[in-house]
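First, one chain by itself: the form predicted on its own, in structure tokens.
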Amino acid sequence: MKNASRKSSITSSITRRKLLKASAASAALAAFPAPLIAQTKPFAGVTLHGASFQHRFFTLLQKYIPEFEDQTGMKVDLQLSSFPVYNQQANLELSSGGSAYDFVNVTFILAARWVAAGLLANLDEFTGDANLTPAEWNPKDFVDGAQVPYRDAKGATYGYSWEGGAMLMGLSRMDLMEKKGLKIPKTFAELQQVCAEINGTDGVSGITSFQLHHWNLPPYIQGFGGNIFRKPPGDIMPTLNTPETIQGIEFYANLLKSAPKGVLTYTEDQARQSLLTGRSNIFIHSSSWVTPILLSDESKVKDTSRVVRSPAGPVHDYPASNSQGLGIPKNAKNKKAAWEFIKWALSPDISMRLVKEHGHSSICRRSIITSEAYRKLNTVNGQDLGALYLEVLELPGKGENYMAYRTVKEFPIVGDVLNKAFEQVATGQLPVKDAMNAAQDQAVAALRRAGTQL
């Protein structure tokens, strides 16, 4: 009798009082019931087209997929390609219109020129459908900052995120801080004289960092009140030559002077590298790249060791996150089998299996987050590791959405401008006022050239 209510789901012609039943006998037998799947098997014999770029969420996945296709009768066929390929590929497939993919990844900096181009399926229509979403698998329980990206004008969802990243700072030799009477950095200011003093000190570098500076770059920008467009997203005119954005490129190209030989350069795994092995004492970055200090059995640091706030400006205090989510292509052959699949890979049953089964953290799911099983594997030397993930991915939820800059379709090509700006500045072949003249005259000639009116 449970297996039957268990398997009864995502049949169209099931009543929301048999729904409700079945989700009562499951909630009784875990705290985080398994999705329901139908005893009918409407979806039997659907083969499913889904792409993404690589990532660890979809390796740990894909061994959870073969139960899926058991308790549904689907097959799920997941292209995973790398990060630039599958981006391209994706990008073309929706924008000609095509219906190769049953369900995609919604990248990031893509999300927000897929959702205004209408090129994904309004999920609304099927969490607000009880026959298609039982009310346990709770669409709000994704943290609200987490899912700003993937959602229109007027609040409609194209996207559920299946990744966190949100940005802390990761100190590796606090006993040579300890030992020169130097605290924690909190400021623009105090990071700056923590990373000149300890720089250099038993052949340490004082910060370390990595290539993408589109990334790395605009917090401190918007710490000293700078953006990279004038109001984002209504306003997109990109602002790279105001005194605010001078003044942030300025700081970050004198931090980096504490840096590492050939940081500009860097890959995030040279500079994950530099921190584990406490050849770098700081590093800021997503809580992916920065949290293994403490977790990784590389490390060779966990001893001396913290991951905490990044330090905040002196206008604003605002670190960077982000999201990736999985949606419906609008012209996808299969909606409702897709949605299955999407409603399963990110429930609370396989997002507590992800986090006790694999330590895999960087989800979105607030109880899971704030559950004591994910608190209890994310708890190390006395930090709570989810309590500042959680806190820093739900900042753009609240008040303004700093990270709008970031989902416009606009950023990439600015993007790219900025990063070619910042390097003539930092490796000082042009002073930073001529660098960011030159950078946004090119921005605002590169929009234009891409039909963008300004």
Given for the second form:
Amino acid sequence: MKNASRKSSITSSITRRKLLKASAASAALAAFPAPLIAQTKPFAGVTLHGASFQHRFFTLLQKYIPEFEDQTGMKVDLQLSSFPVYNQQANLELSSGGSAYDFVNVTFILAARWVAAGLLANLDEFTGDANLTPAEWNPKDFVDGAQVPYRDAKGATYGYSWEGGAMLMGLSRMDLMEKKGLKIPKTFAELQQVCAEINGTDGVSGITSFQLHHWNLPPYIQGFGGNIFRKPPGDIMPTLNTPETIQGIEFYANLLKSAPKGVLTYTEDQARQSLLTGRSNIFIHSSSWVTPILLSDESKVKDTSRVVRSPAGPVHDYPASNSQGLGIPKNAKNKKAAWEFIKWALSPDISMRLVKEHGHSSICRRSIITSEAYRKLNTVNGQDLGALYLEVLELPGKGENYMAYRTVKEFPIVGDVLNKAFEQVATGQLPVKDAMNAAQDQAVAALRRAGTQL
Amino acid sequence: MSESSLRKATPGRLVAISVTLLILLSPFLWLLQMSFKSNDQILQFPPPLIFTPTLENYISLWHSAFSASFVNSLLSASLSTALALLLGVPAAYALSRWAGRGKHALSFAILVTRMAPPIAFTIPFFLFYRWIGLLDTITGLVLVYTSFNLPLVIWMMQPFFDTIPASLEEAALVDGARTRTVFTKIVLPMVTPGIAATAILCFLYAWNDFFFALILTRTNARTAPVAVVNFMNYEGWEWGKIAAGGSLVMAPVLIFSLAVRRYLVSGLTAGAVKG
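Having gone through the form predicted on its own, I am curious about the other one (the form predicted together with its partner chain); can you provide its structure?
Below is the whole assembly, all chains and molecules, this chain first.
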């Protein structure tokens, strides 16, 4: 009965005028290729929700996103927040099983935690499917050292890196060094000597640094043969009071005697500014913080600057490096669409456009970093900054992954303890041995409180 | 300050007052002068005290998402304050006039929500809000702030109502006034200083909240304190914008406090002394 009445109402609603309209529309559809375009947009109607912290990469990428939306038919809603705000919100969203995001930034320091907890989708399922990923996308093109944080113990990949940071040494006053007959330091001992001899000359400090000690310190600790953990990621027993670690901490604390007053509370900005204005001679930090002495308009020391590899320790030459990746949450609603976005955002084409059109250099595709266009843009005063960047970024992928200490989920806890202990040493509140013995006990206790089996 | 107390202002006292004021105001003045400097000037060492001021930071704030966050803050703080007063003032009045046995137990139960630190409620709120779709909404923030401000309103207002003699209300009732009229025309005007003081505290709590706003909002309902933190970028902090944002965040509280300062002192002390 119901069906019959519905049928009659439908029939009555089809009028001659409507039929004519429908015929005209069919003719128009046949005449123009619009339906074909629609068919090539498999994600039409999809709104992709993604989140990351604010970074120049995304600011630049946003300019190209309309092209991507046009190609795929999907709408991209990219939420950008500050670094601490993003990490807090994304961590909560993912760890509580949320599905608000289709793609996320996998922050370097959170990568191991998210991968180990199974919060991210295995991207090998996408790269292994020829229908989803063409061969030319080539996942192996990403610098191996930058990819290490995004792999699990079995080697499965959960993120692809969009940004790399490689520790380099910037020297702002080579003119002063030459006057004093000093050469670019290649070892810790030479570094100590150069810093001490330059400090105070012409009002210039020997070295500058900033308050994130657990980023600055480990290369010195490792340089003397120590580490933060016994053998990460497998053995995460803290090793903050070994003779090697103590030697590294003592060395760095002595080095900072040649730094400006208040350096222990300096932010990265303040340290960079003191380098760019020639108030400090040496700054050892990620390339994007150091290379502005050669590239930035703000630099007052372009003519007297050099950017080189950071000095090697007596045991190891382990400059720090890091990377940021893009991944897909395990509970994402639009995984295939999210992969389409990641594939596009990290494609060789977009990477090259970022380099050529915006001079953005901190990318992780080897083919782009070694390209002629990249080399041309990043060679300043005869210094091939790209080659330096690639060399350092690759190191953790060769042989021992010495950056593993930073990608284990226990690092933030131990890193905080290390920061406080170093401040006690550098300000002379405690002798280094006492401070580090206390730090070791505190780190072990804090990890146990957090439920870590040691 | 009265005329007689002014006469007593010895040079020593004036110096002490000036030094105290300088200490109290110096963080605010430092922030304010930073907001008129460029990032380069802010990072200069030693910091220049004489400089050409620029409005660049305020202009770029105006054109950024900060302005929307500022409106979100105004909305969530004002609405939650109004709602807390609307519900809390009658509740305080009822508690004040109620002579039943469970009065003290009920008053204590109302205060319990203020005893636990906000972090204890954050995750339940987050999960519940996600479930019912209130995440990243002004409504969600208003409800959270109201739930935290309501006990404060009840506990602050009750002593004010206690000070009003019941005979006054009884007289009005004898004259033929209805209960609602007694409350709105006789009782409420007498506790206006209390309401003003309570409103300021409620507004301050909601306005200055960072934690709930951080967890419960994303981009649509982001409030001003979270927006200020958004200038701490991975590639460097935008000091000028942080200072300008911080100065702007302080402005409404300052204006609001000045507007009701007549009631503020009497409001904050009357309940405590008479209650």
